[in-house]
Structures are given as C-alpha cells and as structure tokens.
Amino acid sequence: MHQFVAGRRREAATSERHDVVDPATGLTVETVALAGPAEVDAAVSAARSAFPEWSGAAPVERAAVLTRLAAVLEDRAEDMARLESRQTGKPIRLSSGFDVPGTIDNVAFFAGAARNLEGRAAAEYSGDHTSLVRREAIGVVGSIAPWNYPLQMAAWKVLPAIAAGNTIVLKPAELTPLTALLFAELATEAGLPDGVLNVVSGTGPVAGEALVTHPEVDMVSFTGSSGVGRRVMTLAAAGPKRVHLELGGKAPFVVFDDADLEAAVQGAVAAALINTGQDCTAATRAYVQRPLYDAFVSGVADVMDTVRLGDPFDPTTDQGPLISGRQQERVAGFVERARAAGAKIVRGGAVPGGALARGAYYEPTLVTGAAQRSEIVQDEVFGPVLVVLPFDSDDQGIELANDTPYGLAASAWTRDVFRSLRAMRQIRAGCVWLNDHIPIISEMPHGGYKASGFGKDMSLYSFDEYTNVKHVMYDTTGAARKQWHRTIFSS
C-alpha cells in the first residue's frame, strides 16, 4: 500500500510495481505499487475536499499542528534517518546529521511562520478609500520532489504550502518514496486533517504528468532537472497554473589569489562530494587564480585521497554510492568523454572494485585541463566530480563563473572585502556564499536564476509562491454618488 490519500494508505489500482533498491548493495528494500491517473485523481479530490476547512483555519491552528509534527519527527528521527539511508545510500552521518534535523528545523520554522502571513499596511491611497492587502491560499498544490534529498525536499514543498492554508498532493521520485510516505503518516499522527497532505508514488510520465495537468490542481511545484522542468512548465501552461521550479545547477567555486588556501581546499572537497555530488548546489567548477592553482589542485588531490567509501551505515564512511547503476554509468560517461577530449583525471575516475563493486559507487574524481565549453564544465554531472580551471584577472574569474546556463548557487573565496562584495553583486546565482559553500538555513530562501528555475523554497519568501495577494478596497465616504462617477454621468 504505497499511496497516502485522505489520511490513510491505500492500494494502487494498477498492477505496476517498482523495486526501491538500496544502491549500496543492489538489494531490494521494498517493492512499491505505482500510482496511475486514478490514484492521482483520488488524491486531488481529497485535497480539494479538505481545502475549505484547512484554508479557513486560524493561523494558530495550522501552527499548532506543525509544532506537534516537529515533536513527532524528533521522536522518530533515528527511524527516519535509517530509512533515508536505506533508500538513497546516503552515509548515516549525513542522514542523521543533516537531512533529518534539517527537516525538523524546517517544520519548526514554518510552525512559527504560519502565524506571520501578513499583507502590507492599510492606508488611504485614493483619499476616499482604505486599501487592505490579504494573503490567501491558492488551493490544491501538485508537487514533485526529487530523489537526492527525498525527505528534506519533500518537506520544502509541503511545509510552506500547508502553513499558508493550501492542501497538497506530493509525488516523490519513484526511486525514493519511503520517507515521504512516512512523513505524511506522521503528519496525520500529529493532527493534520485528512486530505491536507496526500502522497502518490508513481513515475513522472504517468503520475507526474497526470498531477501537473489535473484540472483541479491550482499550482505546480517541481524540483529536478532543467529538461523535465521545461516539460512541467509546458504542461502547466495549458491550465494555466502557477509554477514554481527549482532546477539544475553547476555551481562555480571561485578562489582568488588572496584566499585562505587550506580553507578553500577543504571547502572544495566537502562541497563537491556532499551526498556523493548529487546536490544541485554542489561545487562542480573550481576556478582558481593562477598563483594558487597548482597548490589548490595538489591540496584537493591529497584531501580526496583521505575520503572513505563504504557501507552507509558505518559511521566512518564519508561517501556512499550514487543513487543507481544508471547514475553511475552516467557519471562515468562524463569522465570518460572528458578524458578522451584531453582532460587530465588527477584523482579517481573509476568504479571501485572489491566489496564496493556490487553497489553504485564511484571514486571521488578531480579533473583538470578541460575546456570551458566542454560538457563536463557546462552540464550537470550530479556525481562526485570536481573540475578545476585557472583564471588570471578578477574580471575573468567572475566571467567564467557566470558562463553556464545555470544560476542556482556559487561561492567566492577571498580575504579582500572589496573582492567579496564585487563577487556577491556580479555572480548571477540565487545564493552566493563567501568563504564557504553549501550551508543552508530555514530562515533564508533557496532558489535560482536562469535555467536553474524561479521561486523560493524555505524562509518567509516561500509564501510568495504559495499565496495569492488580494487587494480589498473600502469606501470611506458613505456617499451614493462617488467622485469618479462623473466619468460616467454627465450631470
């Protein structure tokens, strides 16, 4: 029973099944029944039925449910972390130290934010009317979450939507649906009314497209690749529906010649390898000013040599497997084509043997000598691969940083306040870190520029995605004939 509709699990009407596979071992964790259009329709109907009461609830009531949910998740944190690692292959240190606590913090944040849905101050802008601005829930939201952070990014979609009074149908990736289903069950346990949060586990072409095109879905939120994002936007345009897209990334990591070299080296390896590089904000392109270039490459190679690949449940494991054998082949293909084009593979660039061979592992990989226009520099690899290129002038470093279709995240490394301020202004990305790369917090927005999409997750800014702004205008005169009537009546 792998659909969660109207407060309970239910069977799919289809006979289609999908094996959720542990990518560390290749063994099946669970066989999931896949949703089809009938399950999507039932979930949307449940969300539509729940909308009037939930959207009309006082903000304090919605906040109370989320506060209880944070406590329930805290009690089940270990279970959630282990389930997340089983279905993704994440090291347990990442699941238990980042994914789960980050999700709980997000729930706690939106419990408070639910009571802060404010419009602008009232005033008499016309002189004889008082204007008010209301924020109101949009309706039923259809959300599609990715496989790289199945729990956390499901929460990013669910929380601002329901805190603002919407109801939601969430489709997690069919590779990793298990923590999203558990999250929905725990939300019901915490008192979320039936139908407010529904989960359908199915494929993108079937369940995903049925959700995006459903006439009773008022808004679509999608996180995933830029190519699929364009497809979602095209389908949603027929509605038309509001669309929120968080798409791919190709984050530059710009190291100026006055940077703290040790900090930059450590930061680059950590930011390139987090979640085995399956992170749309991961550092993928390091541009290093020429005086530091050789030392940076050498330092990164040395640190990569210390990274431990292994069993995700071993607390000493630093890097787990990729999500699947298919993703392993994709990453290896990028590296082999770069090698064939003349790039140098300084470290890694291979599938490990021995006990790790049964999983979807890939070695931490350092590439130099690639051309700026090559695919390994321009396209999203989504694996543990860092490409390092030199630059000369500050102008060139920033120009290279901006030279991809993406604009989700970036970082600049320098001790010079003026360089850092310039990088902050001129790098075209939704998040720019200075002397760090990767940290996120619930209070601050996450979202991109250019082909990385539009709209924000997390923070109060996310309410801009999940609310309609309504202008209400009160007459203050009590007069039957208004001043503006003279434009209609001659006397």
Second form
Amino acid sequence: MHQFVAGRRREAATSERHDVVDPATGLTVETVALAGPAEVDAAVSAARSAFPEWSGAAPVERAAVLTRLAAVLEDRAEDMARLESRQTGKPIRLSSGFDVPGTIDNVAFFAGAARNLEGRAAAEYSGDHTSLVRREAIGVVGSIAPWNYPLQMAAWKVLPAIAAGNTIVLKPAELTPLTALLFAELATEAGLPDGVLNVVSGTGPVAGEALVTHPEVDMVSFTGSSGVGRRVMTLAAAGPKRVHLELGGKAPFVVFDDADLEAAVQGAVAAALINTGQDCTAATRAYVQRPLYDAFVSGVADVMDTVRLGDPFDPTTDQGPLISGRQQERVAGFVERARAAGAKIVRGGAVPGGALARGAYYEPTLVTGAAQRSEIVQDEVFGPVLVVLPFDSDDQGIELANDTPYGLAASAWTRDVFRSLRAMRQIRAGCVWLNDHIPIISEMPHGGYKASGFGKDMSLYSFDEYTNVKHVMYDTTGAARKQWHRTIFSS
Ligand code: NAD
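Show the other one: the form predicted together with ligand NAD, since we just had the form predicted alone.
What follows is the entire complex, opening with the chain shown before.
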C-alpha cells in the first residue's frame, strides 16, 4: 500500500500501476497503485482537518514530536539507508553516510527551530499604536519532490512546513516513493498527529497536477526540473497560490591559476560524480585558468580511472547506476551529441558491459573541447559527466561561470583572498563554495537564483516560505476620534 493518508497506509483505488525498479539490477522492488485525483483529494482533506489543531499546538509540542522522530529515525537508520539504495541504486556508503544522517540532522535542527519562530515585537511607529508582527502557518502545503535524493528532498519539504504549523501532502517522484512513505510512517510512530503529513504516490501529470490545482491547497512547494517548475508555477497562478521552486542546476567549478591543483582535481571528481552526477549542485562545468588547464585535465582523468562502479550494496562501490534506463539514454545522448559536434571524450562516454550491463550504469565521463554555447555546457545532463574548458583572465572565468540560465551553486578554487572575495560576490548562485564543492548543512539555506528557482530549503530562512507575516496594530490612545480622523472629518 503506497498512499499514506490520515496516519495510515492505504491502497489507491485506481487501476494504474507503476513498478519501482532497482536500477542496479532492473528488477522490480515493489509495484505501486498510483494515486488519482480521488486519492489526492482524500489526502488534502486529511491535511485540512488536521490543520487547526496542529497550527494551534504550542511550539514545544511540535518540537517534541520532531525530537522523537529524530530518535526513531536513528533506530531505523540502517533500514532506511537500504531502502533508499534499493530504489535509487545509490551506493550504500552514500545513503548511510549522507542521505540518512543528513535527514536525521535536519529533523533535529527543525525540532529546535520550531521553538524559534519569531515575529518581531515592535514599537509605536505611528506614535499612537503598538505594532507587532506575527508569523502564522499558511495552511495545507502541497509538495512535490524529485527522485535523486528521495528521503532528503522529502525531509527538506516536510520539516520546515510542519515545524511552522502547516500540514502537508507530499508527492514523491513515482520512481522513488518508498522512503518518503517510511518517513511518514515513522513520523506517525513518533507521535505526529494523523493528517499532518500525508503522502500520495502518483505521477506528475495526474497526482502532481491534481495537488497543485486543488482549491484546498494553500501553497505549492516543488523541487525538480526547471521545465516542470514552470508548469507548476503556471498552474498555481490560477489560485493564485504561493509557490516555492527549487529547480535545476548547472554548477560551475572555477579554478584560478594559483589554486591547489591536487585539491581542485580531487574536488572536481568527487563533486561531479556524487550520486552518479544526479545532484542539482554537482560540478558540471569546470573552467580552468590556462596555466593549470592541461595538468587539471590529466589529473581528473587519472582520478576518474580509480572510480569503482558496482553493486550499490558493496561498500567498496564508488559509483552506482543512474536512476533508470531512460536516464542512461538521456546522458548517453548528451555525450554522443557533444562528440558529434567535435568535443573530445577524454574518459568514459560509454555504457559498461559485463555484470553491469543489466543495470543503468554509465562510466565517469570527462569531456573537453565543447563549445560554451553547446547543450552539454548549457543544459542539465544529470549524470556522471564533467566538461572542462579553459579561460584566460579572471573576469572571463567569472563571466563563463555565470553564462547559463541556472544559478543554484558554484565553486571557486584559489589561494588568493581577493580573487575568492570577487568570486563570492560576482558569481550569481544561491551557494558559492570556496575551495570545496558540495557540502550542505542544516543551519544554512539552500536555494537558487535565475532558472534554478526561488525560496530556500533548510535553515531558518525556510520559514519565510512556509509562513505568512501578519502585522497587528493596537490603538494605544483609547480615543473615539483618532488623530488620523482629521483626514476624514472636517470638524
Ligand atoms: P522532474 O521535474 O521530472 O520531477 C520532479 C517531480 O515533479 C516528480 O515528483 C514528478 O512526478 C513531478 N512532476 C512531473 N510533472 C509534473 C506536472 N506536470 N505537475 C506536477 N508535478 C509534476 O524532476 P526529476 O527528474 O524528478 O528530478 C531531477 C531534477 O530535480 C533536476 O532538474 C534537479 O536539478 C532537480 N533538483 C533540484 C534540487 C534543488 O534543490 N534545486 C534538488 C534536487 C533535484
């Protein structure tokens, strides 16, 4: 049963089915009956019914549930990591060392944050009134999540929303609903009241659109591709309802000629291949200042040669498969078109054979000689592919870094403090790393500029998305005729 509504699992009453497939083997993990509009409607009404009590609960009560959830997740961490690796193919080292502990840390962070939701206690700005600002939950949030980090993306959507007193209907990606369902079940076990968190497993065009357009959904929070984000925003405009969009990325990795070459090489391979490159902040375009260019390319090629592809459950595996055969074709298509256009495939660029042929594997791939305007440099490939291009002046490096529609994340590599300060200021992205690329942390915001969307996940900034700000004004005079009535009454 793959719908979670009002505190329990249910079966969808539809005939549509979807197989959740282990991309490492091609074998079906579970068959899901997909939610249709009726399932979405039931989930939204459960969330609507739970809203008055949950939004009225004292912050400490919401915090207590989240604190218990962190403990329950600790107990089930291994099961959760195995399930995540099973449905995504990501190496168990990644799911048990990053996805699951990152999620637990997020839960713990929002347990504390739930008690720090502040309005501003203020002053007599008009002279005759005391003003104060309240932060209030918005209502029912409809959230839609992608497949690349199914558990973490579910947590990023759910936690700030419920910590602030909203209730939520989450639609995970149809390829990977299993850990979001387990998360909801464990939240109920931890004492989350029924209906506060509901999960509908269904496709984007059916369940996703039913959720976005549902009249009882007050806000839509979406993480996924920029194309679908545009569609979601268009649909939400009819409300109109508040929209929070975390979209695609095409992160540049800018290496200046004074950088620590070895650190940049190691960093580029790790940041390009994490999660088989299916990471919205993955390093995808390395721009290397001319004096370091050749050494950087050969260093990256050498490190890529050491990356072990294999069974996600083997602890020595570095890189697992892509999410699906379809994604494998998409990645291969980008590389083949780049090759046809004259780019050089220095490493990889192929589907491995042998025992890996039954999975959706793709070799770590290093591309040089691509044109800045070409699709492999401009568009999201979402696979283990790094393009390296040279630059001459510092200004050119920054210009190239900014030269795509995206603006989610970026990094700059230099030992010069002035260069790093310039890069920090001039690169237009929601996160800029200096001499590293990828780390995230619950206390700090994550979100994009430009076509990468707007609004923030994680951190106290996420409360700006999930709360309304209300101004309350108290008259302090007690007078029947207020000062400002002079503008209305002549005598
Ligand atoms: P996607 O846009 O194809 O799908 C994302 C979600 O939207 C899925 O749940 C899908 O079912 C749903 N969806 C699809 N069509 C829909 C529609 N018409 N209406 C409503 N919902 C619909 O993205 P994906 O392939 O699952 O994930 C990869 C993308 O997510 C990449 O672009 C990646 O960069 C992005 N991403 C961004 C962040 C971030 O924080 N900015 C984080 C992770 C992933």
